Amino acid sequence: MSDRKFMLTDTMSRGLKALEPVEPGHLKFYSCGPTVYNLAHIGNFRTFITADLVVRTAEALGWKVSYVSNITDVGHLTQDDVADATGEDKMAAALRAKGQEFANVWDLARFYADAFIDDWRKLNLREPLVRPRATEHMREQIQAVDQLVKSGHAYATPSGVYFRLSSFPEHGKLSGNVDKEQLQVGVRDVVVDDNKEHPGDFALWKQDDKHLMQWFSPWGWGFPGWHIECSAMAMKYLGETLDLHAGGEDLVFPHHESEIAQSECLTGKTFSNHWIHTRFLVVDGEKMSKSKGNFYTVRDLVEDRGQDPIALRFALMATPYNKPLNFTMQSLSDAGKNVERFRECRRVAESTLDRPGSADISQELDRIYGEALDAMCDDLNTSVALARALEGTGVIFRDQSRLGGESSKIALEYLDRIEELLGICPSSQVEERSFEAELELDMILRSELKAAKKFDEADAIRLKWLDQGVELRDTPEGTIWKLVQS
């Protein structure tokens, strides 16, 4: 295991800080995923790439990484960046806009969740250890709310359950929003509740007959608040204290601030020891907007415009996460040229494997890789890391006439190490990982079908994989798979 320090800007302390797992060499990391009411845009994916680079850098240091990134498939309101959002539920609005395309909001959520995972794979993002969905963790959320009510940190009204802001004096420590009188009213409120004790008390559970998704709870039929979802899922899979929590800068308040309050009141412990947030992306110097024609999803660029998804990944990580990124089609074109340079470098190395060679490039490539890793450990300095990675291709091209045998293997090993660290020059080994990614998706879908009592469709998935030599087994802990002998 490397003795390098992994330094990251910490939102809580407002400065650079070493990432130090509580369990040495084992990073427990949670990154907020999307709300699946539409296709995720490239600004969203810039944030997900930041999380991916954290995972890759930690693994390059020899750490074990337990990485969890959720899917919010319950939906929240059209205005969710204030303390108490008002407006129509995003997923309900999306369902209405799509007309007859989806039978119900559940189908809409499943479609966009699947689309999101497909885009995730196109951009060569590491699969999380767990990708929990809010709708599959309702029990944990209800139990958390119930515990907060019983401990006095929350209270029920005729239309919901709210977190009692006065019970957590440290509220505001992440965002700096410490003036409680200036906070606007709760989160995910369809109707402002006059029975709230304080305007800033945020919703943990809501009752609203118009909401399209409903679950039974001790407070009647309703649905969870936005924030309790992530707290419940993060703690279920990673424990009461995380090493690192990540998301976009728009989530600092109210989402992450509220996560801290409810989680620390539940456990009496620090919720996360380190927080990082990715800065916003603009397009051609302006905020993305459909009316301006500069709003891009991965599918817009990859499927409709034929752009290389790895080039898109390169462009989205060219500027370090802690600085705003100005995305342009020119920057995407430049990224494509760099990605092609890596591919050509791999072709050169592979084509010279069977011939004798005299190039001595081992020490030079080791040094360059070490400098790239040093840059990633320095607050994910991708601009320097990418420059160093490209420097290595220059070494390989410089000596390509003398490559062969062992030196060609060293060149390929360098490219593989850069791929593992930065994800910009995938090989056939990377593509093979899609088997497990597809299997994971089908296991999730099968679980949903069984819950909906669509047993024939669920069994069709089991038989599909059995034909491919994979047996799915249901256990008390969930579905597992194993290869079967033919």
Second form
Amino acid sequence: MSDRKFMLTDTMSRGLKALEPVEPGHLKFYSCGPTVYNLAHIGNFRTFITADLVVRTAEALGWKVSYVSNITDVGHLTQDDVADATGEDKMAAALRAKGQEFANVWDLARFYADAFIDDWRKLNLREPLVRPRATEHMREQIQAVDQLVKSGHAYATPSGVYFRLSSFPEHGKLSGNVDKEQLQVGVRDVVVDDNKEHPGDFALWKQDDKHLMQWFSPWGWGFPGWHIECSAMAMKYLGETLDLHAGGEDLVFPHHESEIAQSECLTGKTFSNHWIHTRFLVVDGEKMSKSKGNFYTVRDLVEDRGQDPIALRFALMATPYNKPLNFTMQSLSDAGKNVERFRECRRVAESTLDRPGSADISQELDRIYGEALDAMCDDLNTSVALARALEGTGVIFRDQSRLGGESSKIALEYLDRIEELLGICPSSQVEERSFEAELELDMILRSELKAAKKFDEADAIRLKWLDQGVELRDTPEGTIWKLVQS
Ligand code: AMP
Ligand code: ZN
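Let's compare: the form predicted alone is above, so bring in the form predicted together with ligand AMP.
Expanding to the full complex; the earlier chain stays at the top.
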């Protein structure tokens, strides 16, 4: 295990602080995931890339990482920037807007969650240990609400169950929103439940027997508040105290502030020892957001415009997470050139493996990798880390005529280590594996379709691969594939 310190800005203490897992060398990390009512946009992915870089840096230090990132598929209301959120469930609103596209809200949730995971993989993000869904953790949420009511931190009204802000004097410690009167501001012109003790008391459970996704609880049919979801799921998988909790900057208040209030009242312990928040990705100075409509999805760029997803990843991390990032097509094009440089470097190293060489690059590449890791440990300073990583390719290109054997291997190991740390130069083997994995899956799917007598759909898979130069042939031993001779 490295003895480097991993310094990260901590939103709670408002300064740089060493990330120190309670269990040394084992990071317990929760990062808020998306609300799956639409395709995630690249601003959302900027925040998820920050979490990914934390995981990669911790792993590079030799730590074990328990990384949990959820999917919110119920309970996130449209007016969510106020103490007690109001409006319609984003899932229900999306279903209304998308009319005929989905049979029901469950299908809509599943579709966007799958699309999200697909985009996640395209951007080369590390898989979390668990990706819990709010709708699959209702028992844990109801139990948490029940416990808060029983301990006097929450109360029921005819419209739901609310957290009693006055029972937690530390409320506001993360965001600085400490003035309880100010918490009313967000209520705006929305009708509130007069039975609430304070307008800022936020919903843990909403009673609603008309809601499209509803569960039975001690307070009748209804659905959970957005904040209790994350508290319940984080504690279920990571325990009562997390080492680190992450999200985008808009989650500081009210989402994370409320998570702290609920969780700390439930356990009497600190909910998370460290908090980080990614600054927004902006377009013409404005936050990229689904509600403003000024967004690109990964699909817009990768599928519709043929952009390289690794270049997109590079562009999204080129500015450190603690500064706003202005996304432009130019930045994507610049990132593409850099990513191509890594690829070319890998080709050079691979093509020289079998010849004798005399280049002595080991120490120089070790030093450069060490500097890239130092930069990541310095509050995820990705602009320096990427510059160092590119410097390493410069060393390899400089000595390419003398590369061979051991030195080519050292060059490849360098690229692999940079890939592990930054995720911007996956090896060709990875690409080959994923091609075969996709093919294998399609072959399974095709035989299932044939068994179900869905011959047209089965044939569409065969034709799709034929288009890409791969022939699927049925033999008595099963289906095999062959590259078509051109
Ligand atoms: P949502 O799907 O709205 O729940 O958001 C998922 C994550 O993306 C949250 O951590 C948000 O804070 C984050 N996020 C939303 N918009 C942006 C943006 N423009 N730039 C960076 N992160 C964002
Ligand atoms: Zn959350």
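Residue numbers count along the first chain shown, from 1. Since we're looking at a predicted model, the values are computed, not measured. Between two forms, the rigid core is defined as the largest C-alpha subset superposing within 1.5 Å.
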{"item": "Is_shifted residue 38 between the two forms (CA, 2 Å cut-off, rigid core)", "value": "no"}
{"item": "Rigid core superposition, residue 64 Cα moves 2 angstroms or more between the two forms", "value": "no"}
{"item": "Yes/no, residue 15 Cα shift of 2 Å or more between the two forms with rigid core fixed", "value": "no"}
{"item": "Cα shift between the two forms at residue 462, which is computed once both forms share a superposed rigid core (Å)", "value": "22.2"}
